[in-house]
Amino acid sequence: MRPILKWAGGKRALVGEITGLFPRDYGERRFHEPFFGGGAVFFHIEPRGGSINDINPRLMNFYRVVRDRPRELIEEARRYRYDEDEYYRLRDRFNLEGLTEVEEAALLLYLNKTAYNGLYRVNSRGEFNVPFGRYRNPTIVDEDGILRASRLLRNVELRSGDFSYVIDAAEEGDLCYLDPPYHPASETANFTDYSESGFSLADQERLRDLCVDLDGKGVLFVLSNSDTEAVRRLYQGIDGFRMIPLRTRRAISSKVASRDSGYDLLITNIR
């Protein structure tokens, strides 16, 4: 199935290349995705068990509500109109404290489908600040997709925290897909505003060490990142790791002209 949210850095365009590296019996393995976002790979393979995680607690609240209270989510989100004044009223409400879990999830869904470019961006105070997006006739509530996602999410553990949890959650023979915020290819290419804190080079180094530990534990993984010299230096020379470069099209920048083709790098211990 397709993701039920749009998400910056989503991997719908690379799902084939990523899953092409998975072992043939991936459907029989537990699956973990520590940087979930829109979950394109997860929804594509529809795993039977495992875990998903994202550092954005509002995003993970959304998926918990999808799992546990999908009908309430659908009913609440259907009350919202696609209108510019309505958008800014609901955006202000989303930034208030004291929302119920269902209302917060419904507002996130609405903003995701109606914000400019479908971005999730917050300011230094943690306030959602993406302007209104102009679409011809956006589908805000995909009832069938939400109900299908609800059934699928019942099979996995949902978490919201640091990616390092997966070293304890994953067992020998499990499969892990890691899609961290990309290391910037240039000073202007960085996009980590989906949470209040960015993802530093030190975090990239911690992630590299995690991959080494996963490999030592017998966990299979595929990791995606930008194909930069810094990323290659982190992983080169590690026994059993291989790197696969891909030419892709970026779709994060708000300026269409700057969405140039770039290079992604897949790193895996799967042979």
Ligand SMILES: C[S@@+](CC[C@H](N)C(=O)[O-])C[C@H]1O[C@@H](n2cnc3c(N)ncnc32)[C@H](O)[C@@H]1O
The other form holds:
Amino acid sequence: MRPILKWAGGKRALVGEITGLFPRDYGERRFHEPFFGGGAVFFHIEPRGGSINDINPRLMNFYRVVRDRPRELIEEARRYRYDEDEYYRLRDRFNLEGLTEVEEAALLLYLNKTAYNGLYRVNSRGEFNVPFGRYRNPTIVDEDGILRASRLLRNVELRSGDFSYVIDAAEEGDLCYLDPPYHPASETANFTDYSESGFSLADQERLRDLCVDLDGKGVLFVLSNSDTEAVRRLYQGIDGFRMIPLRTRRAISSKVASRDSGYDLLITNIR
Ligand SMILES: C[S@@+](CC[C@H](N)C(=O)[O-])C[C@H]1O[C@@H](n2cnc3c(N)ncnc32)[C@H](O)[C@@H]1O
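Coords for the form predicted in complex with the ligand, given the form predicted alone:
Complete assembly follows, chain above in first position.
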């Protein structure tokens, strides 16, 4: 199935290339996605077990509510109208403390479908600050999609924290798809703020070390990142790892793309 949220860096367009690297019996294996976002790969393969995680706690609250209380979520979100004044009123509400889990999830769904470009962006105080987006008749509540996602999510463990948990969660023979915030093209490139915490080069190194450990445990992984010198340097020369450059350009600003950085690189230990 398709993801139920739009997410910056969403991998719907690359699902074929990514799952093409998986072993043929991937449907039988436990699957882990520690940088979940919109979870395009998870929803595509519809795994029967494993774990999902994202450092954004409001995002993971959303999926938990989808899993455990889908009817209440649908009912709550159906009360919200697509209208500019209503948007700003609900955006303010989303930034208040003390919301119920269902209300917070319903507001996140509404904002995801009506915010400019479907972006999720917060300011330094952690307040969601994306302006109203203009759409023709946007679907805010896709009931069938939510109910289907709810059934799928029952199979997996939901977490919200740093990606490093996966070294303990994954067992030999499991499959893991890692999609971190991409390393930027240059130090000055203005890259997307996925959450309150940025993802530094030190985090990219920590992630590379985790891949080495996963490999040591016999866990199969595919990782995606930007095709840049820095990323290639991180992964080159590791026994059993290979890099697969993709030729399709990502939809990013032409200013950044012109530095030859608009391409994705997949890294995997699957033969
Ligand atoms: C490129 S997006 C993933 C997109 C996803 N594959 C999809 O198809 O929609 C990267 C995600 O990593 C999350 N993230 C950032 N730092 C993290 C960390 N240290 N641990 C876990 N998740 C993190 C962000 O919140 C963001 O949702």
